[in-house]
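Read the single chain below, which is given as structure tokens and is the form predicted on its own.
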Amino acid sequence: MRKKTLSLVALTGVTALGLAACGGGDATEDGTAGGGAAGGATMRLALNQTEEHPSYIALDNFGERLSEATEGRWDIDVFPNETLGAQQEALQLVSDGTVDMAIVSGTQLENLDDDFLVFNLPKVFDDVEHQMSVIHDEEIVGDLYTSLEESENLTVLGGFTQGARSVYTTFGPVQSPDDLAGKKLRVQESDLHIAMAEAMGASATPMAFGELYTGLQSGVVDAAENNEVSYWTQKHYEVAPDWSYTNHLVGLDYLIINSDLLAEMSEEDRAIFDEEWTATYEEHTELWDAATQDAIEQATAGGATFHEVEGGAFDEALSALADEFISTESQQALYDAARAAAE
């Protein structure tokens, strides 16, 4: 793996000197300066995960394959651990061209175009396979992914799954909304996630993710929801040992790129880039599945119990959120196309 340690301060300084502009000169050896269209570029990619995360591994491999396939004209340097800033900051840096690419959550893009809300809804995707087929279907997402080009200079290339999210608790298994009645469920700070928790029967309690372990341990919250990988890596199984497969939401991250840079690629190099990106999200899905299975095994060994939930126990209440939050014809069209792809 090619680990990068360039700081956001250093990157800003380089940019101020005019060395990091993608249109000027060949890439430097350390990857801090981009190249023009004729010579390609070493593209800087901002990521908020560690070097051990499936996203970093898949993206680092993306860069290696891209460099080899284009004979070094194009390469990708992945900067993990929020080295180039948190997601909101990285998004702005990609927009202005200081950073070339970034992984950002659906919530970040929803703030720029509310049509992205559709893919954040509970039950819009049945599972990871359904999700990946929808978010990489040009007929469904083509207009959505180019919708930020004119206003923000951003193009969405596709996405990585965050896996199916379920509920884990301090008090025992959950089989229906009745089991969550009166219980405090930690959620992300968004109107949609608050409504989701309430639809599941719980009392929504927004809380920073970094505070959740202590919150579960102290009883500030009784339950949380996430994927198995986070459940294991954050050691939440130690304080909330009962996992119930509500599978209420399939999470999603997007890969974005500066639109001007993408337009500078030759037709040949763009075809190679697209082919290698497809290989990248397919590899990530495989890595995510392996990481999920490992997390289940490790958490079980650590004392967690994984419970199946009778089919449909939460479906009706969660599906109703689409009617509540979808407010435009374009959102409805995206939702209908996503659901049709599951049939």
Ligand code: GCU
Second form
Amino acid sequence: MRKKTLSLVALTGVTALGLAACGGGDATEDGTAGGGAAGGATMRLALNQTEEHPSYIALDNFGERLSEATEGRWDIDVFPNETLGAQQEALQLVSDGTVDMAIVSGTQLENLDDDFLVFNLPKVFDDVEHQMSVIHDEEIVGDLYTSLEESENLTVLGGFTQGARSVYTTFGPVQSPDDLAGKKLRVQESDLHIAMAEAMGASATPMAFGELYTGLQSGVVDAAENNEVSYWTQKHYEVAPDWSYTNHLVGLDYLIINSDLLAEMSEEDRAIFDEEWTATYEEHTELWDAATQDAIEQATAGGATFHEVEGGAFDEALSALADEFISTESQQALYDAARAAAE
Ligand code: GCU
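Pass me the form predicted together with alpha-D-glucopyranuronic acid (GCU) as well; I've looked at the form predicted on its own already.
To see the whole picture, the full complex is given below, headed by that same chain.
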């Protein structure tokens, strides 16, 4: 596997929030994490979604159940809307212990260890059920999820689905790669997703999630791709009203935690934590379909139109990406294990 190390990012905004010394440790009087060994803490969790999003709802419930089951020793405070920084910053902050946990897209982890790239490929997962069975199968992901502990002090705990992602545009629906020619399609910060946008006919513009509404509104980009839930909760439909069902990818978010903090949990509390986290991603998966239906209805009422795309017009270009990007044995092994689980 190829690894890169996190470079320092500007922490100015975060220091201004007074969070610099809040990573793992004893619960302090105000209940937040302090320094030293942890008998417990209120863990700060960075999220880039709104409070209506299933990820916020499931994580907030996680904190409540965790606190109850550990008699208040451990709790989670979820900070939505990128208040602790966009995902790239959040990753750095969890690594250095300034923030305890974060939800980050798979694309962010691909930049640290290219084994993670495999699960960011279009077509690697057939659907949400398949994806969830792969990414919580210890035999497949055990080594992957601990692979960043030594270098980055980060442990991956598992994930939430991002559902199927499709393209939405400011300029009318798309039916084939030709319709995206000369158009700027916002992608997450990932070499793979830049290539994906190009394979779909567009020119790629990597950008943080929180900048996208303005990006679409101002014409910095002409299109983006996501799931219906984010399309609605971020109000992107207001500025990019045509949704075209390219269904090019089942996306994946990971829950990451500072490894030192995790190691400080007593065995008993760690067992409770793991059990409640399992209940959390199961709740998230259960909420997902209804949230998607609701998002479609709300966005439609707000002026969006959802268009079907005929006959797999984007599929051929996308299926070439696996061959192009899988370059190591460990990547191939993950890919094969994921595909075998679909059969
Ligand atoms: C989804 C995903 C986020 C990600 C976002 C994006 O909403 O859940 O984790 O940041 O897509 O496109 O950036």
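Positions refer to the first chain, counted from 1. The structure displayed is predicted, hence computed values, not measured ones. We call the rigid core whatever largest set of C-alpha positions still superposes within 1.5 Å between the two forms.
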With the core lined up, does the C-alpha of Ser67 move 2 Å or more between the two forms?
no
